[in-house]
Amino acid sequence: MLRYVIAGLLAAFLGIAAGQLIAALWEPAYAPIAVVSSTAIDIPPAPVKEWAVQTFGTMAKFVVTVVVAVAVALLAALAGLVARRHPLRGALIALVVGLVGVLAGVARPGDGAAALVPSAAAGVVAAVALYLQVRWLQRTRTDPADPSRRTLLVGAAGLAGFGALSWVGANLLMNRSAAVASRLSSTLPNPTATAPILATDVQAPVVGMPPFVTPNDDFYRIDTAIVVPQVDAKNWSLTIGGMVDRPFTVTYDELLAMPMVETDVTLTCVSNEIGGPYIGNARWLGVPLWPLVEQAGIDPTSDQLISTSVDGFTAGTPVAALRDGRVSLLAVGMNGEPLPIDHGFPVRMVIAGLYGFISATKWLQSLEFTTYAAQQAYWTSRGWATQAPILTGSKVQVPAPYSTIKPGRTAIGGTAWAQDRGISAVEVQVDTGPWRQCNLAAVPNDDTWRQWWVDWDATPGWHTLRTRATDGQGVTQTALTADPFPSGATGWHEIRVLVE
């Protein structure tokens, strides 16, 4: 019984793999794995959703491919056993899990028939394999001394060893994409408008403070994408349509063309829990927005403009925010290199003050002008808010919660943020004991957090420490506790720590 289930698992080892190899010839977002498990994160509704990045945070897309993973394994093992006595009903399972992919990728916006072709081949390569190993198998339970059992030990290797180069084949070739060389020789252009240089009174004087940029490596990634879509720069244009008089389309090379603004912007995701991690900052490198989609002659009437990414995914942005002045780009550099991949490369919106499920759209491919009434974003769809505006709010970050310090002079330090609006006090309570102020560390503009800091004389004993901010309208952070959903969360931070 066992080798008919090693028999299902190697079919579909051997499926999944050739449907890799091919999505890796033609898109590796077209795999068979990264298909149906796309669109397991698309069907939940948004209360799922939010605890799956509660629970899981970044790993979240991780866990569902291995729920997916799983579940193959499951039913491949299952076709083995009915294979047994039917090896044609097992073989048509193993097809049918093929057949789940192609589902999946019909269940898929914009993808087209071409990303139904890996899954369909991973079916019928899984159901052929399963159905020669089991006709294999039983010629040599009737009769023992059948050379074809020693056929079949080396046709079971050779299958697991095609499988296995097949596998690593695949992803060498996504990992060799296009799109890594186009990053590697794009050459950015001198900003016509560049940040000042960073003062070092941003950088509160308190040790194992954050830095005040967040390098790219250490900047949060918050996505749908199961595979990381990989652009070539030649190849992408971005097409500005919908509620216009004069639709266009820009490539790359007009973009870097066109004057540049450097500027620095803290981007935070909606679903960032009080003291949560999914908040960095940056210096963006981008063409403005708004004066570039204004030659588009615009339709006084539209009041959204849809965001679309290479992968499917969709952002609806308040079009009254890209008209109030803030800053609103096409960003094409971050902290002074191209974009990285997994942050859009090669173009992507950065707009301060909102959250970026309605701003920040990665892999940019199209901006089309609508209205709220006549199209629903990706998010919003699923019932998240359509105007999201940053909220104001703080975290004590030093010392790290539950830690144990040392009696008598320490440094409580943090950042708040109000991007748009700024902070103009911080201030930080020590269990029931008065609100204090803290001293605000320099700040380049008013779309960055802000790192405070203020000494405490720290007593033996439990202490709590709680923080709250007030932005640059005078307006206080409030205190009532409200989840990420529907329109970010509310509450003051708090942490607990130990004087010994």
Ligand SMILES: Nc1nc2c(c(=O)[nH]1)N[C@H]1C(S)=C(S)[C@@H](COP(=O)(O)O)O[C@H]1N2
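A quick note: this is a predicted structure, and the numbers were derived from the prediction, not measured. Numbering follows the first chain given and starts at 1. Under this definition, the rigid core comprises the largest set of C-alpha atoms superposing within 1.5 Å between the forms. First, how it differs from the form predicted together with the ligand.
Annotation for residue 9: C-alpha shift of 2 angstroms or more between the two forms, rigid core superposed. Once both forms are fitted on their rigid core, the CA atom of residue 374 lies less than 2 Å apart between the two forms. Residue displacement note: residue 448 has its CA displaced by under 2 Å between the two forms (rigid core superposed).
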The other form holds:
Amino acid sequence: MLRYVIAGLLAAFLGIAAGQLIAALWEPAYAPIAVVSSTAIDIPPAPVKEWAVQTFGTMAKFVVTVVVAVAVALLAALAGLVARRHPLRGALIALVVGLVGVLAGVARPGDGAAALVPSAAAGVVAAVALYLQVRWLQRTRTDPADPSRRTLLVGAAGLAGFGALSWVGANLLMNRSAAVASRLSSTLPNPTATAPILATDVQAPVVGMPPFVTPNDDFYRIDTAIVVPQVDAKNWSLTIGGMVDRPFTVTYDELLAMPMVETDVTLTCVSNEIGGPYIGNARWLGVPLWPLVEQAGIDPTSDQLISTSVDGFTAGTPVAALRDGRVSLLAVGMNGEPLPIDHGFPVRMVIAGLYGFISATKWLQSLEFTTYAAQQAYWTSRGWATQAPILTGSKVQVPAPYSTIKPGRTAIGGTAWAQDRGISAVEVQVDTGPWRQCNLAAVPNDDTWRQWWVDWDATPGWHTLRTRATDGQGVTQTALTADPFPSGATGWHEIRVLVE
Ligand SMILES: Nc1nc2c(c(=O)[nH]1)N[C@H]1C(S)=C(S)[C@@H](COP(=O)(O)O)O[C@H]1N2
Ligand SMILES: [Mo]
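Having gone through the form predicted on its own, I am curious about the other one (the form predicted together with the ligand); can you provide its structure?
Now the full complex is given, and it begins with the chain already shown.
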């Protein structure tokens, strides 16, 4: 008996998972669960609905889904029991349950015949799955050796695992497409404070230099997410709380309605090695963070702002840094587009001059004022620093490391950065020669990297090219080498090239 009930339940599970998966690949709005539960919500008369909303509040829809799920499970069990004697009749019940989903689709205005397909497919898959399972159970039964418990368990677990995988896959796909759709439909407002159009002189006149603005697709990506969070902007909100007098919440639309600024900021990862690639520059559009959160009335003894992502990642930003007038944004736009999903859609933080792990939370969900004594953020609890200003850095990018170039007049070029302080000088040393001052390209502000270049009369043989930068406060990069852990790598970048 029990094995037939289980066969019925497994068949229904496989069928629904198949229907969800087909809908996920095609049109998430037609997912059997969504279609049936939203129609079921419409069925009860108005007084019943009012009572339900009053009793269950925002859980009302969930309660309806549970009721539908229980009903489907009971019918599936019944189908299994009937199939024990009459496999075809049992399969027919499964098919009829699928028909209910089809009817629910018909009842919904405006969707057309396509809305029926995933539910119909769910019914067919459930019917076939039930029929095949029952035939298998009966065939093995007439065998001299009744199938062992083990065989049954393995079979059932296999089917359940297959269904669960399809189900999880369907959910991931549906979330993904909801996030993609909401990103595509998001129209960014015009900034009230516009960054100047970048003149060509931000680019050093040297062939082979990276672009001053990093294209979104080339922008480095660092996060702890195995599966990138897929957030539907419609459902997004940000809460500002903790040690404040007046906690509050903002939605995506409310944020978009606030005055926006646009500005260029270079992000850098603390784990970037000397000469490493984890640095990128973009034009961000967003709401100034500090003036907004200040409205909550912040307790003066709070020294840390913990920002949390929808995936649980946290960053701890020093409140003192936020107070000092530097650029801090709740960013919604990156290089003229809504934030790419990989870079934190719908909203991320961007704070000039602090490494990303303490300042640049993507898929932002909450901001909580607290203290370092009370709470540790994700990387800090793993030993990384609490105070992590971006250290002055520079790298040689032209010529490429270990490349071979022709003797004679050529150019050495690269970038240097000291976000929030700016770059005032860059020097280059060839082998053990004198340090030479480089030309500096223009910059829109002190928060971006700065390109530099210098002419070089290259003589045959192997050469070492070394660089060091001086920030806007006159402090030159230290020659002392340090690993990225716990607060950023130090030392001068050098490369080798062959001239011949
Ligand atoms: N949610 C979330 N935000 C995050 C991280 C993360 O792991 N999860 N990593 C941070 C780190 S260490 C860096 S350097 C920057 C990188 O931003 P990017 O991936 O857009 O370049 O994001 C920060 N924001
Ligand atoms: Mo980072």
